[in-house]
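Given next, in structure tokens, is a single chain: the form predicted on its own.
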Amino acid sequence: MRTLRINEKLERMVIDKLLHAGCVFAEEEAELLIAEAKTSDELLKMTESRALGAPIEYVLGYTCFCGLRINVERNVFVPRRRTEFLAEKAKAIVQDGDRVVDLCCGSGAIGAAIASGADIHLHAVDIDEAAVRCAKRNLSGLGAHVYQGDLYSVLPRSLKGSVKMIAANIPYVPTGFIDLLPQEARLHEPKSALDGGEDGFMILRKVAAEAPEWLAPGGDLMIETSGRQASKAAEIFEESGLTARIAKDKDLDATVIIGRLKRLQKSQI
């Protein structure tokens, strides 16, 4: 529903500017900008920002994920539509009362989506200050705990051996492929949220290796990866003591690795 009344001339101006800038969905984006702007001046500033290449999510200040409105701000990773597959897979496993960790949480979109389906004890972690600030906004009201730090290092020790689900949308793009990403990601999103190291598995190895210390027996580690990297990612899971399976959604072009803790670790006995 529009909050700003504009004339057809101004609306056409916005659409034409977006088209000239190469925005494929100019009319749809114009509708979104018009709905979000409070004044004509604000609308023009937002249109100019988008025309200069800023991702539409940054210009609007939000994106939609699993039916939820997720706040995003500049320099915070924008949750992808394909990542909804990971969130839905996690929601199908998690039950009321479970302890869940959203690792490399970014805006907190995955945690928010999981929490929308069950009354969980949610903990979210990211190394980036802007992402943590954004996640706190998105997870407020859910009783979530949000931490800034490197992976598991800032989680309460009391969680060890009791986590039902670790959902981690970790960086998995090989360093050499960063320059091949779409401009909106390459120029606007933090490199730390994209770069998976030389082979794309640097962060995954760390996450998988330590996951068995935190998971409850029968708990799951779930990550997103590319189809090309899936077999190697599953192998890393297995090497870490997790029974891995690969799930795919062709429509979303999404690939998820689900690793279940198959035996008690010494620290859990």
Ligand SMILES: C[S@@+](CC[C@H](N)C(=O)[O-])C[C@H]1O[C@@H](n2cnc3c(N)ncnc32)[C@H](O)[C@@H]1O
The other form holds:
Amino acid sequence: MRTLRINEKLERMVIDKLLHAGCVFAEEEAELLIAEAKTSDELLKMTESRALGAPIEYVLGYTCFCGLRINVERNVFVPRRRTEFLAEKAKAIVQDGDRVVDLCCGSGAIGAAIASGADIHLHAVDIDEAAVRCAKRNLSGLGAHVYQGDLYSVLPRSLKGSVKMIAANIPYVPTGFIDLLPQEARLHEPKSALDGGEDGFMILRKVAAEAPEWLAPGGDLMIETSGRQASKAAEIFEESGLTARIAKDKDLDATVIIGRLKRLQKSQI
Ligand SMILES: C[S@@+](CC[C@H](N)C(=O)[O-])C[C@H]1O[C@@H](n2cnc3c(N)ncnc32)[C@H](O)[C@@H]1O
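Beyond the form predicted on its own, can we have the form predicted together with the ligand?
Following is the full complex, with the preceding chain placed first.
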């Protein structure tokens, strides 16, 4: 709901400033800024910041993900539209009472989306302090546990063998490709949120290798990757003992690898 009343002249000024700065969706962005600003001064500061190149999500302080309003702060990875594909796939599998881990959670958008569809026990981990602070805000009220640390190292040992879903949008950009990313990611998001190491699989290898220890039989590890990296990523899953499946959404340009931990045969129990 708009709280700030502004005149047409100010609105035009905001739109013109954004257009001048090269914002393709200047009118839509102006509307969002006007809806968010509490005073004309604040509106002008926000417009200036956007015109100087700050991502609109940082200027607004939020983004929309799977129909949810997710707080984002500067230096925290901005959840992408394409990642909604992973979140929706995870939602389709998870049921009430399941234990779910949002690994490399950033703002906690994926965990929040999954929790919006089922009454789950959610654990979220990120190595970055700002991301953890942000995830705590977004996941408050969901009974989630949010930890700061390196991948699985900070999860309670009691979760081992019982997790139904590990949803992990890990950094997967090969180091040498980071300079080719759009300016908003390259200049404004932390490199540690993007950098997947020399071949882009450095973190994936660790995540996949340890996943079988944490998953319940029949549980899934789900990661996002690029179309180009998909078959190698699936191979890494298989080497870790997971049965891998590649899923794609053309409209969102999204690729997800789903790795299922095999259920034990009766003879193995
Ligand atoms: C691509 S971002 C994804 C964030 C969020 N899941 C999303 O989709 O919006 C990757 C995240 O992984 C975190 N990260 C990188 N290395 C990590 C590690 N070793 N352990 C835990 N988190 C890590 C980064 O801080 C960043 O927030």
